[in-house]
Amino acid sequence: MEDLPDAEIPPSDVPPRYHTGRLPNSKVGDGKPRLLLMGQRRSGKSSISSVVFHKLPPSETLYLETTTRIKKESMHSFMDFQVWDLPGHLDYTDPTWDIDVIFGEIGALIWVIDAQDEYLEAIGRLNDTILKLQERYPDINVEVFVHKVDGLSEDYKSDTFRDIIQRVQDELSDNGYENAPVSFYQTSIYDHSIFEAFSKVIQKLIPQLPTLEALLNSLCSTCRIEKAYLFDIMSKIYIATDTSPTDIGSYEICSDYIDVVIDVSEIYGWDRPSENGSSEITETGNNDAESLITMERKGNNYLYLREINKYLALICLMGDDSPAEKKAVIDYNVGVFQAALNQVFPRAEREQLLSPE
């Protein structure tokens, strides 16, 4: 792991399909990737944003008002990005709209479809949006959240999901747009599926993802770790994991563990100062993290958690063949991983990215 050149991004002839927030035709130039939440009215866009980024209990989303204007929010974490919640009743493909203002620095277009409602109109508007944006942004990644699946039976849930995928792909193909970069997820705010989906979306915005995966693979093989996640503490989104298969069960265990960490750290942990009286969290770079190391047995697995910096935490799942007696060796190797991560995200590079042009 100490041989960092081996962990660099491997060469590839295929151009990556992500935006880093600085597009050639950008008018904003603020360097913050933008997540656009779009879809029909009452599809659940505001509920998703409130649960994932503001920790609103899902039961309280019933009282959210319908979005009538574009809501813009800046999220300050390991990567600064914006979340725009767009009202469902407006047609943004109308010529009177300046699409460069809305889509100029797009990181991901997240289209939310209510699986419990009639979705043919939603699919039609989604495809119209994709086809019009494809002319100007041919490499745009579109993420489709088939939402509110918690209210459907297992059989009907699968049938609905397959039907939506088939209808979207068939209509795009009929219009000459083959192999469109559209991804589909089944989501609900009442379980961990919405966080899992957002994790996949955010990972596409991180150019250093192959390097992070290589570092985590190296850590897992060295310490005989079954699964390792690098979590954003505030949102419970994991920005990287090793390349071994991911199952929702292991993610749920680690996500619940993050909740405990947040509750404890709010009382005893980081002083998260506000700037100029603002409630927004400010980024100060990759400082050394507060010392929080724990190894706990959960069923047949050991859980190992360590804060990497102010916003990131490493959580590892280990079996009985990785007992707590090896904790000193694991601590050392995680320290090496932490040093490598600080080189992948150096402070000088972050300050350059975040400085105004």
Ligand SMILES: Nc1nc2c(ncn2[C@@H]2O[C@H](COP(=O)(O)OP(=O)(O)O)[C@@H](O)[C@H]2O)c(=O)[nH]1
Given for the second form:
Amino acid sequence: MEDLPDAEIPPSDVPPRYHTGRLPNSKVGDGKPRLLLMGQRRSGKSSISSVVFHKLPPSETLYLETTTRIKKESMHSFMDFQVWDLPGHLDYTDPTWDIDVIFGEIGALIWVIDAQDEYLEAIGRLNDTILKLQERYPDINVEVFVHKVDGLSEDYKSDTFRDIIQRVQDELSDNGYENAPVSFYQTSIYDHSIFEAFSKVIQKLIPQLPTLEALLNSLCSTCRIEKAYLFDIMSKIYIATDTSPTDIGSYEICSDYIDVVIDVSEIYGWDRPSENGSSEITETGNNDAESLITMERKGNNYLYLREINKYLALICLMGDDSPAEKKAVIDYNVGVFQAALNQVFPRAEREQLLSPE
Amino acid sequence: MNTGKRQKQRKVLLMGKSGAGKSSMRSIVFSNYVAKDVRRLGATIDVEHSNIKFMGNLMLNLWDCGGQDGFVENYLTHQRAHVFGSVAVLIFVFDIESREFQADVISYSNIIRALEECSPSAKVFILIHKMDLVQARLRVQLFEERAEYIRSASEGFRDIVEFFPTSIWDQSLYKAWTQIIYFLIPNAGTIEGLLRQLAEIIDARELILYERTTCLMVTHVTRGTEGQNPFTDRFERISSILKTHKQSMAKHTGIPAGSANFAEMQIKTGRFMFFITRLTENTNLAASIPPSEQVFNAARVNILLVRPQFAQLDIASKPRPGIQQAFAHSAESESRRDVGAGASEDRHSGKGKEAVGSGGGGGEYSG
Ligand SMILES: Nc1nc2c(ncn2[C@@H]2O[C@H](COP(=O)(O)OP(=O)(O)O)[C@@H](O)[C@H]2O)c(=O)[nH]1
Ligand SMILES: Nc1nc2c(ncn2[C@@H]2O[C@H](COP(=O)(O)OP(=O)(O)O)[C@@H](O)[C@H]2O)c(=O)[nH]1
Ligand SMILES: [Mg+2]
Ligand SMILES: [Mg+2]
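Condition change, the form predicted alone to the form predicted together with the ligand:
Next comes the full complex, this chain leading.
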């Protein structure tokens, strides 16, 4: 992650150029798929972006300063994204703005609604925005995050969620816009839900998703893996999983497991001075990190992680009938998977060859 | 059954104003709670006793003393000798957000005087707690100011009292409790000696011994260049990583957190290899070794071989969870109120000392 310079707003009619690499998936020209974060002031936009993309501990978001300018972040990964955090007090559909600079080329518009606050005004503005944008940019995915649900009781949470969906859909269809491409998620920065929601938003922007899913399905069935996820290591967003039913629980344990491996790798992967003399060991370890957890109760492999390339890691949750001896089978098939994947995303492998980091 | 050595009983007082965070930290360190669960804890009324078995041969007799003024008054007067007698360690918790810091220190002073009178050889640890509520850039300075002020009110203990900034939201809590526990373990030196020999044999860069239930570090051995590892907080960071992971596995598998243990975790990369494995009934061993399959395999075999030696160090006369808590009075009602939902299976009420098998960790130790 790197911060791009804050743009002074509103910019001129020169289209933005912030590209830092090759872009396998850009829709037009050199622009990266862009995720716009919009919503009322203090709905939680900056918190979301800091927690997801900068790993800021959630409790530290209390000290975030109010955003007064458009803040652009780029996520440099298996594919490049830009995340724009738009301050809530401005109306971007206002004619004084160059609407194309903001909304052209966007992959998804994420609208954040604070579920702990009055939300009628937020819904009104969301609907205005959707209606204004739909003629010109009918392909924009609108993703509504019903946010800060951590403070709500289960009942209140689901009532609020249903109420918001109902109001948005009713108002849009009153205005003659049926079946609008709007999806809803319940999110909080205090648990995994924000990462899961982001995962789903980003998956819609990956053209290779069906291929990835097919590869993962095949891996799962050959190795009797219960659930396999392909994770973006930095953000802990998963970009694909096999097509068996997902539940947040499986995502959570895999995501926590990545943290364990990353943390330990940070602690012991520091740059050592070369050990001369004292030991004769030549480094035989694999460059791609690999990890395995065996459970005491079950006595079998339980979690397996394999770094696939610079950006991606495969995490498998084993079923009760994936016995420990099958490690060799898993290794072999993961190798096959890795090779296939690097054909789907050649860029990461190429970069790895260039810089053996 | 090994009954060769006697268990060491150590009395530990946990004090500080009501709301300072005493019960929260106790639940996180000893009962498999995670930070976000502790909001559900009820207030501590009077004293909650718990007996915590650590490493088999150390029994912590922990007194979590309710901090309401009336009770403190009572501890200092009628119960003075009872509360402050034969204390090994006093842990005093200050809430960094307290609006009455001066008053807190006066109350602390009174307690220190009682301690000096009844247990002059006790050790005092001060935790300046809830540091997460202070902005990061102000933390160090505020901590040092408070620590100095408190030290000056520490009477006869002013030169030995140790200070730690803590928060339940990060590994600082583990750092503090690791030091406290280390002070209390009777045979830390012997364990360290054995660990050092093992490290030489398997050519480990670092070995860390963790108590299994709490994930607190018992001791560690660091060799060669690993001594220059820039992550000096790694021991408590790994504690915290292990604890979180345990919690996450428990949640996923439905196995109680007290027994959601992995048999082994391994991580192999081009720069290091690392594994954590069960060493004895009460301990896990973490090993960081050079990135070589041969070293890795040899290390695992050697660890198997030294297990019996280490097992002798943590004496446990019968299979039971690593930590057992017994409530001295009104066990049933109190433990129920305090533990609440999501309770750790490690807790057993005073009456049920033998009944370790009831869904808790009992069964798994029989092997
Ligand atoms: N309880 C809760 N608070 C949140 C959550 N996300 C953000 N917040 C808080 O909401 C406040 C406003 O957040 P901020 O990101 O500055 O909002 P923005 O104006 O939309 O960028 C901050 O105090 C955050 O700590 C959440 O998921 N749950
Ligand atoms: N922010 C913050 N809150 C804490 C921390 N430790 C405990 N608390 C909160 O402080 C309150 C009182 O804690 P409790 O353990 O009951 O205090 P006790 O009366 O000393 O036992 C609870 O709401 C806890 O969630 C901490 O490190 N940081
Ligand atoms: Mg903001
Ligand atoms: Mg309490």
